[in-house]
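To begin, one chain is listed below as structure tokens, in the form predicted alone.
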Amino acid sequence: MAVLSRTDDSLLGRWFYSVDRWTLGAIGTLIGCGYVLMLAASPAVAERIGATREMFILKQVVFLALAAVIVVSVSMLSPRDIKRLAIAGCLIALAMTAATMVIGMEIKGARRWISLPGMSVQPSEFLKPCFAVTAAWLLSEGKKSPRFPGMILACCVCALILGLLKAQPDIGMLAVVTVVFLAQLYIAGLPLTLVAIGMGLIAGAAVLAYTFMPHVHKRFDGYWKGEGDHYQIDRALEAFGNGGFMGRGAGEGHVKDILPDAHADFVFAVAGEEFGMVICVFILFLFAFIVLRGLLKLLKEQDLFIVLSCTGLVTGFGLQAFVNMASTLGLIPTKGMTLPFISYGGSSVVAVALGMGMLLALTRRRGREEPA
């Protein structure tokens, strides 16, 4: 068996000794956790909707395998290639997200998906990583060339994305994109006062959404009054209680038999019931490790584009994980947001893999001869 040497000058050899293997290992572990939890949660859900027990498993195995390939492949790219990939991806995702208003499937009152043979795609998932890098490029170019209206262009693109997400509607993703962009603006030099004003505007927008958007009003009322959507949160909390410290054992949980979204938005509850608090804390540690290590890698980075890109990527990744786990634990209203690499969903898994591949590519150690 051939072993990669530090003197190996091949593409694979250079990549292996320049990529952050700790982050790569954490991502691989999350993908493995996603596979195990899909085996635990999906058969009961498939039976309940009249499908074969293997339907979700087989699809997710393909998605997770594709995710692993994407993470490794994208992480081999140079920052210049990442920039081009992100801009192209942002334009395509914008066009497809706009197309959902015309040809999209309506599910639970929202038009977020485009139906393709054998699967459906949620284009807005790809906006998160691609816009984070595109916005970083615009902001960094604006800093380099005062005549280039980078901040204005970034704000215009962000406003367009937020308008499309509001029209779908997808308030959860709208909030994530907004927070990510505000974080990048702050790192780019925007005064904290203006960032605070932006957060205040978000709070005002949330009040307006509650007042004028019936589905938002219903979801918040269901959370605060223990009605409607709170049913799933109550069952999830019972599952955590039943699991205790070590869990009831693989396949012994019951929450997957009664929760419609046990394989998707509430897969964390399945982990808590069957594998206990130990595994839940381990999963939480993996997410925190990836976010913190990604930020720590930026302490010595001089390229503003890389700093802003990685800030946006890890902020979006960590915030998505937090929203999913917090809503499952009843800390916030349910948002319909997946747990990265673990929840069922092809668009989410592939989009998160794209973002993590970009993060690994941008934080790789590079020699002087490698392109920036």
Second form
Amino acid sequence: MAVLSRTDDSLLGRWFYSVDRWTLGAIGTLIGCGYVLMLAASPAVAERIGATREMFILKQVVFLALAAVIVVSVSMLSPRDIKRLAIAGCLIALAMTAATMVIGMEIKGARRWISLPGMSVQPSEFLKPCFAVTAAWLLSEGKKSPRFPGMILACCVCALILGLLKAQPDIGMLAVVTVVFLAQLYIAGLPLTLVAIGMGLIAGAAVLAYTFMPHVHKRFDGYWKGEGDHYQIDRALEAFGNGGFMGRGAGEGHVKDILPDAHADFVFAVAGEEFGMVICVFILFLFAFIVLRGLLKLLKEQDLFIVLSCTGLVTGFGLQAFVNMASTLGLIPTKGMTLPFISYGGSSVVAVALGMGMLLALTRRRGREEPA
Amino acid sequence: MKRDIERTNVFTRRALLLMAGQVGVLGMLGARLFQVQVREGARYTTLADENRISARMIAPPRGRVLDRFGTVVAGSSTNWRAVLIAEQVSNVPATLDAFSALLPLTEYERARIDRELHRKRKFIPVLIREFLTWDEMAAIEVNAPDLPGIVVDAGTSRNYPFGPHLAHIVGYVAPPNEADVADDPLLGLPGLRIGRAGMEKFHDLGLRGRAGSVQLEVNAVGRVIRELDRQEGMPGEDVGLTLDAGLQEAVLATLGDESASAVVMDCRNGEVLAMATNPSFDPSVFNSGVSQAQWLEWTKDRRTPLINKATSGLYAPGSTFKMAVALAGLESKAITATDRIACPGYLDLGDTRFHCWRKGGHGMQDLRGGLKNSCDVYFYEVARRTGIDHIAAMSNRLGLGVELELDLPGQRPGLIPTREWRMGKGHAWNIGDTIVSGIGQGFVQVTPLQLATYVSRIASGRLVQPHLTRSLAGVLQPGSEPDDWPMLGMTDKLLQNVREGMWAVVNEAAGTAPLARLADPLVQMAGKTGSAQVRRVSRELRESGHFDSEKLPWEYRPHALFVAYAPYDAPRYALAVVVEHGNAGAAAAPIAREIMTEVLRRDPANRSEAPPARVADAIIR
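Right, the form predicted alone is done; let's see the coordinates for the form predicted in complex with the partner chain.
Following is the full complex, with the preceding chain placed first.
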């Protein structure tokens, strides 16, 4: 660290001294993994969909670079700026998510995207980190001043978001947002009875859905009995087995030629086939590291807003990674969920970078004079 | 403050619980990874191996067909072929376009390739173009990186050095059809041919050999990384024929332009030394497929180039049948060799008059004279005395009107009429039918091969069967020794009566075929002429005296036949010649003489004792 020493008084110097360099390093490594895997998986996909591979790769390279810039620059903000950014982002993302209902593009049966010149944006991706911070703010304000109906407001915002996601439909994102909000409520000290009641309600809703909604019934049965279309999962599992411990070597994978979403939802299978269990466990370790270190840091944190925000951000991040990897490994039914930083897709990468930037900003070491 | 601490404790507990939950969830993923990638890895690897290991069949080289001296009559030559393996290409049209840039493909070819790509399984190579020149082959190899999935392989194409001269015997190969491929997947390999006629068909399985296979490890783009396992196939077995290809050519040269056939047999063991049919066709045409025009030309030709006249041309034997009638009469004791029958030029039976070929008649005739002069009235009477039952039995015994055990597909049995056969047709047998049969006319129909067999049996006294296969994979097959064949069951004395008559036909001044006499006075030939009427000659026409078969249109002229064996005192070679619409029976005699002279000069039966070809040679080639 010759360039930036602790005594360096510049903006960058102070940032580098105060930021959580371990988490930053883990995020950087993840972005690096994402770059390598994108190089492995994308050419095959580009060839299949008829795009030029240069354009395909270049686009993601730009997004990954952008992600790095966003992580760093957002992490430089003060907690107050983060609060403002998140609330503004939450409002904008809410508006855009609502707009997908009207002007959204329909891809594979779901209206999640808004077409902008040169790219398409999935606003709900941005909603996830912004909502986590916004909900944390509402909840912490509610604790601070009893007259502020923080809890009720947070619940309302959450309900609104869930309604929108249900309409798109984007069940995976809905589940993530729900779990994030529940985790925040739980950390915020919600009585355990209520937690139990909430869980009971979820279970009851699931049973009701299974009983009264035929397509849920069918889907679940199909998954449970191994029926229905599990071509993608079978190919993915084959790829993992094929890779074994050390993998088949870069570029030697086969699954990317077969699976249409090899570069996006199934990129983990490509990693497993070409680089083996070693790289899979490494990626898993990076996610676990970011999540656990984030939560561990909170144990010493006194500021409720920061605690709740980080809980939400980290939970959402970890859960998204879990859902993606678990569905690729055939543990849960497939949900259209990306693997943070690794999967192809601009919205996802930028949104995840935003969330991680916020996490880094909120966990920065602060002097006493710097209020939350 | 206490409340604050309590709150912090609650928070800490909960955060730790949350962490534990996350650790548990991520740990589960890790465990799953371990299970899938390491513990069940073997199973999934096997599944994935189906993608990784590509098994290919290696076409075995087709066996050769050799004549009795080892001359190749059907062999294989190198044929450079460009093939496309569809499973190795992601964009087939683009690859074909790239190929077209080097060697333009016609629309017809593209359509055929598309059809085959559609029909065949993806790992079976599809032929793009064959018979590439060296330069074309090199152009493809040099541009291989731009032509993924296209491979040049050195196949073989069938060639027939003797072309039309042996076409009917050796047969030909042609691309297999879908039914064949269903029976044997090996036939799905491009360039593989299946025997469609002749020896190529009869010995197809042996000639085909057994397919080898090679297991290749291929990478994600289908490139071969290494060979995992190789099972060499068995090259097809060589088939050695009894034929003498040189003699065959000489016989065909003798037949000239006539629509004719001739069969030369070793009369001691039934080996067919030459089996010529004229005109013929070029068998190599079938290798790549026959054009419509060519097919029409062949099928419309009244000289029937596609029909092997030697085995499936049916002719009334005419006077060549008279030996069978004589032997039937002798054996049934209806006549003796010395019985004399008067020939006034005709035989009246009821109100029907049967004419002798010689208007004035032959006077008193015994067996020897009857044969020598080919006296019709003599044989009318012998037939009348003997009866059709004995004649038919004797004919069949001598190889006429029955399916012979020839190892060549497409034989026709011909017909020796019997009472039962006639009844089956809804008519009663009458004596006139017997009379006409006595001179080999009427319903009697035989093939040249049957005639040659018939003469062989008379000459050797053995029940020989004509055969074309002498050795398989260098191993001599049974049947090449006279002792492999049973005796005919007739006394030599009985047969000798007929042999003497046949000798007289050729060697006595007044015989019917002095033209057939051999130049070498020490080697004598015995024979018999015959002419088979194609159209019944009406009594009015015959009695008007204006009947002259030379003036008839070609297709109504009678066929000319000649059967013979030589040397007379130690029979070796039997011969049957049929010249379609050759007019008088004597027309075939000079041809027979020329052929027999050539046979005796070459003497193939005596030069053939060494086994033809070693198996080792077959593999080196």
